[in-house]
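Next up is one chain by itself, shown in structure tokens, the form predicted alone.
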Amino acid sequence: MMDTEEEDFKSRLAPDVTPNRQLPWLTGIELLSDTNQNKHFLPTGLEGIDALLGGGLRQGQVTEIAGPSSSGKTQVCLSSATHVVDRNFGMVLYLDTSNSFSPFRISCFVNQLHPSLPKELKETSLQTIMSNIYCQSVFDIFALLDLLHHVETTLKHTVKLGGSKLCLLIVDSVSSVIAPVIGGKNSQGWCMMASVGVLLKRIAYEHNIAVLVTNHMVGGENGTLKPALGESWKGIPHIRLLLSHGTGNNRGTTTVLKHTLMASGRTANFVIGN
């Protein structure tokens, strides 16, 4: 990818207004029609949560995935990430909330992908990977609102690199920026959670993305473990996931809590690569 592009997008991700407008009714005929042909699914790249999701993660909705520490939750973002690109469905947008993006494992992925290519060519792959994924840390909840807006506007202008468009928005992780302002009975953390919520549906729904946001879970009744963000933000993504360990270091479970297809307690077992 030219200087100059990656120059150009970064310039577009400026503060803007963004205002409020009616989206226009739809018919039924309508929505089944822009589902089988604009929602197409994005490959996480590891095949039992491809197949549980019958495809792996579906442009326009929110997907999230929660799950204790070391449960793999990045490692499901990484590989998306690198999955998507190689397969040419688009650019990926990574932000980056506890400094957990890593080079070195999109390079393994890489690996994976293409274990008989020459090493020349296989330098060029993973450059081209590499070059398709920006990856923006994010600290607080302030910066994302301003960095998700910014990306909305960006998308209004239907920007385009090296021929290629922003398909799947990950955010890694959505709750260790939110987590520390909805403590107590401050009103103003649950608006900007909320705040949150609606830009990254929106994003998903008027701009055909797919995104995908890891959560982290906190202490229930009787002291089960559950996703972190209460009630208020059980309702934002389309689809959660559950990860936990399983037999090996690189095997887990990933259990469906949520699904606008189908019902949950649906289980698959998945192998993230060395």
Contents of the next structure:
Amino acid sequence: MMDTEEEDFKSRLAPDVTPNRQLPWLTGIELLSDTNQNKHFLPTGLEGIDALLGGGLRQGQVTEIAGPSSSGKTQVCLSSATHVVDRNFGMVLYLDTSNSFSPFRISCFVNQLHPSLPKELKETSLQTIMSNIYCQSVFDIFALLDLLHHVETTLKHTVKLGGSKLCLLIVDSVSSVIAPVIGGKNSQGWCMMASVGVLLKRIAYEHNIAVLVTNHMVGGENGTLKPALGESWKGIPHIRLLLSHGTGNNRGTTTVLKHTLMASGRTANFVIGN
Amino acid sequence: MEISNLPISPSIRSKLLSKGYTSLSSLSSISPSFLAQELSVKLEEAVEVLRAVSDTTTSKSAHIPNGIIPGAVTAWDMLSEEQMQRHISTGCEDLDAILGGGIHCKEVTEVGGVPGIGKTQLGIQLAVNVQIPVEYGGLGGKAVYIDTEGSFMAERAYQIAEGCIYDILDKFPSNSREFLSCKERLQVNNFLAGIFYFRICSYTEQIAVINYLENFLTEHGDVKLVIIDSVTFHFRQDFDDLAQRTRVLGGLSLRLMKLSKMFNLAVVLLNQVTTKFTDGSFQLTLALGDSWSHSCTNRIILHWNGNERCAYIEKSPSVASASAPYLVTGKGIRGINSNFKRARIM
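Please show me the structure of the same protein in the form predicted in complex with the partner chain, now that we have looked at it in the form predicted alone.
Entire complex below, previous chain first.
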């Protein structure tokens, strides 16, 4: 009795609510099982950060890492790319705005992964891993929007031919292409920033991809630093982390600024290997 | 799906797909005006789409996209390319060692320091060192020197070029045939002729020159180094609106990044220092604000360590932070140990 009533309700409401798009109606139970089965945690490779995030970067969500200059943001991105490909989650696409993508550094991370392997196996594993990380440079917001549209269309209409599927999208750093266009008298910059945000979230959710973006810091009141891109950007990433310099050379501290599941304010220390 | 392989703009492609045109055959018998109406695009764009369709069907060349997006390169290819890349020597072996060989091409390096520490000297030294022929371990390229303060002195450049040539001939004293042919190129006048000099007197000229650089570099393909000395000068006094200054500088740095990637050259920006009030005390930091510090790939800070000049790598994605002392001699920038003449047997 309840099922037919429900079906009747859905069929009457559906044409108004979902006219063209074929997004499925999901109940809470279906969403929960989808989350448990499909939305995996992708490792960043840095224990402190993985523990803080409850396992790593969540598929389907946008994670932002903000921090002052030279606090380790690019290193976290490079380390995540390496570890994700190593555990065979899929391909990684790295969008680089400051020419900081360093293949040499990726090879250092790969060599740290399995130190006990014999030399030939290490070489083949290095090649396999590095052939699954794609890097593209973007230098302005229009190119970024274009690229993201292209990625979305390709993902929608490519049948998986046994090759790896995109599982992690890194934009390092999204703030350097957005910051030059926001502010000023007209509001087009803010619209473009919102478009980038919506596009990233849609790509993450519909194709089960984890999105990692980095943000820089600007001066706030009283001389303290705050993440760039303003109040409007704060709502776009699902999870926001703040990195800060640690005591040693490769050490740092992470603080959770915003999280969908857990309380913010928790901190953890992390170490970036050599 | 064949539509996703067509060389058309992504927005038109997504419109086609959302209207249900998923294969090339569905577009084969449609008139341009009908397509323009369907997709609500201009008639010319519809004509272009149909032309792209007919090109693909007639040529039958399977255009396999490179990975997810065209133009993306795998890290493995980049690694092999990077390992063959030569670096620009700074003249000081210790500094070259901590930099991983020298100044990297395809990256923007910022060098900052107090006045008198040797920033312009380093700039001129790099402009000379980039011209060292390939046979002697250099890049054999030319340099563009954009001078905003007027601190470039041709006589000093002459001195540094002389010192550089003297040291090269010292290090490679052989008389074999291949070296003889390059020896003719090792003339001070050639080195000076290989530095393209721009004198900038306001921030508008600075923005204009950076916009013009793309055309210039397309014409002069052998330029391997662009130095801006200093990038700060005109932006410190003339700008009232600091937010606009940050935006303009952000746009400038992105353009320089693009140039360095496109033309495979190194960009070196020299910066001044300012005081900043942090943690209750005044500290020296590089000028132009916090946002500018994220706009470069590498950052080197030159400072005094007692009586010694020291270079400290503050930011780099590929090498660890380290420090190295250097000297400013009559022959240019040299390391601490290079005063002793080392005989090399070739």
